[in-house]
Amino acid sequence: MGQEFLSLIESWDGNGVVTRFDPPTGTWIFVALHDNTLGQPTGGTRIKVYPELSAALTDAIRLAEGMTYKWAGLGMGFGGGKAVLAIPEPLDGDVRQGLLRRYGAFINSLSGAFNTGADLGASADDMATIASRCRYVLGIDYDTMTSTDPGPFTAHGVRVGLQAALAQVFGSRDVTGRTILIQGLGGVGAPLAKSLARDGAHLILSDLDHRRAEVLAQQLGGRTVDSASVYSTPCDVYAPCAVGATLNPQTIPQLACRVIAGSANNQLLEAEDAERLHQRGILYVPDYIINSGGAMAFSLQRDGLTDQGELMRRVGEVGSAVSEILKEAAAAHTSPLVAAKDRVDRILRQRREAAD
């Protein structure tokens, strides 16, 4: 590892990485732990093709560090973790297949140190595949090995997040009529849209796929819009569901809307963005609290919980935590992130004073 590596591990406030290197594959394997005050460490598992090693690395520990937030935001039993399966090029086949298995295999020597499921570039099928090698992926059914799709859960708890946020800003939950800009149309982007449309929400969409976009606007009634312009494009709510980051220096002096509400993870390139946002008067909701409906969901089946209709019932408790933080936020004139990171501090310190 190169100093660089080193320097990251050791800002890190988290409790550690296990490092693994895939030889077939070339993929180099880190699941990074963060806390484990509230439980086990939970997260997805993320797959994809980094321009350097450093930045899994980056991208494991911060997601880690949101999972933390986003369990305790929910005031659920599970510690923050997260895997990053940082593979050289696009894998298919068999030769997919073989990673996910070894990776399987690596998750249960572990021995329920960590939990994982579904995340960017991990399908609900791949799931299942790491399965059939460990105990410890959520969203399995281990009896028939069925896999469930975490996006239409994810995508509930924005939509009542969503809802929540413009009750704040324009004293309603009614969506009819307002104008929702969706960037990225994946697994929860795409229900998202479509939820939203029969709300009656005047519907911008965009996508790497511009076809995409443009076949699912069709369908419901919408336009699209190219991502160069999307952070200058006039909408009441932006819904960032696809990369993080997009929340930054470059794009907040851009934006031309009244809420962010959306799934990506890690939307801030970092936290002073949070208080540009609330200068520019901009309601952005903390995306490891509005997007936790499908961690939520499975948690909730790992306990028991199978009903489709009671899962989504309680997923929409995200509502009412998104609706309390900012209260809380705007009660004390300070940004939502802030808010909500002194809900999750307090849930932690709690649990901590308690054990002791």
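By rigid core we mean the largest C-alpha set that fits within 1.5 Å across both forms. Residue numbers count along the first chain shown, from 1. Computed from a predicted structure; not experimentally measured. Compared with the form predicted together with nicotinamide-adenine-dinucleotide:
Put the two forms on the same core and the Cα of Ser335 is off by less than 2 Å between these two forms. Once both forms are fitted on their core, the CA shift for Gly39 between these two forms remains under 2 Å.
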Contents of the next structure:
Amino acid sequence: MGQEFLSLIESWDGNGVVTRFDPPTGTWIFVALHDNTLGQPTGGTRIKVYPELSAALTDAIRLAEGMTYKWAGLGMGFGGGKAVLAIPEPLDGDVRQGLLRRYGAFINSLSGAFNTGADLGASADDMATIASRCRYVLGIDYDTMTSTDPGPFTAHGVRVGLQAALAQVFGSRDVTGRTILIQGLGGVGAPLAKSLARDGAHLILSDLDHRRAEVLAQQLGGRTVDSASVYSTPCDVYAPCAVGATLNPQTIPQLACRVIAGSANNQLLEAEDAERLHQRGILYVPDYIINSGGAMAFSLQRDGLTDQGELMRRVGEVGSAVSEILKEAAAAHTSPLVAAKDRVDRILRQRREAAD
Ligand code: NAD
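Form predicted together with nicotinamide-adenine-dinucleotide structure, per the form predicted alone context:
Now the full complex is given, and it begins with the chain already shown.
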């Protein structure tokens, strides 16, 4: 095993990583269990081809830690966990189904130590296949074996979090007339764009698939920008809803926005980028708080809440959490990332003290 691989495990403060190799497909499976202070480790399953195995393990442990923060930030009764299926090449058909069934049986063998849902590279059909072998998949109706799309719930959480940020910066939650640039128009970005357009926001849309951006802009009345111009385009809000690490020492000096509020995971290349944004007077809403709507809806569904309207109403609590964090950050003159981490640490510490 490579030194880099060993160092990753040595330096990690999580509970542990359960590892399995799937010989028929050559897939490495990593289930990273970060923390169970608030409940059983729960997080998505990512299916991806990685350039090297250490990158897959890095993804699993970083994302598992992010899930601990996400659940704690919302005060929900789950711990942080994440699974990565590092496939050697894109898999489909029977080969993919076989892997997913074996993975489902593997999760089942953990007897509830890890609950999962869809993440990058895992479709709704994939999750139904996994669920055919275990009871630990969130977002699945086990009676009908149908899955729920988390995108609209996540988009709603982003929208209310974005409005909390507008209130902080401009003194009003109203999106009417605000210019909002959305990068990435998939499961989250598209419903977010529709909801903002409905309420009179000026949209600027960007997607690697430029045609997708053009079609949506025509439909909703916005304009498009190409990927290279995203960071320097003037706007009130930049909403990263595509990939991670778009906020980094190269892009931050170019930014011409007042607020950053979007769904992408791991938006900062490194934690110091939050301070760089703070110094520039740009309000960054921590990703793991604002993008938690889908996870929240799934956990509420698992507890028996099925009414869509009520689920959306509960996801609206993401806006209150964002608002509290932004106020705490303003009062302490820190970046919202510091305030969010303080909140998470406080919640975890209180629970650990209560358990002692
Ligand atoms: P998706 O795959 O449905 O859509 C992503 C979109 O981004 C696609 O249209 C793709 O063409 C575009 N894209 C990819 N790279 C790009 C780039 N460099 N520049 C511009 N566009 C690019 O994904 P999604 O479900 O909408 O999720 C978007 C982000 O939000 C991801 O980072 C995901 O991890 C995160 N997230 C999603 C959810 C959810 O409920 N789906 C929940 C939490 C976090």
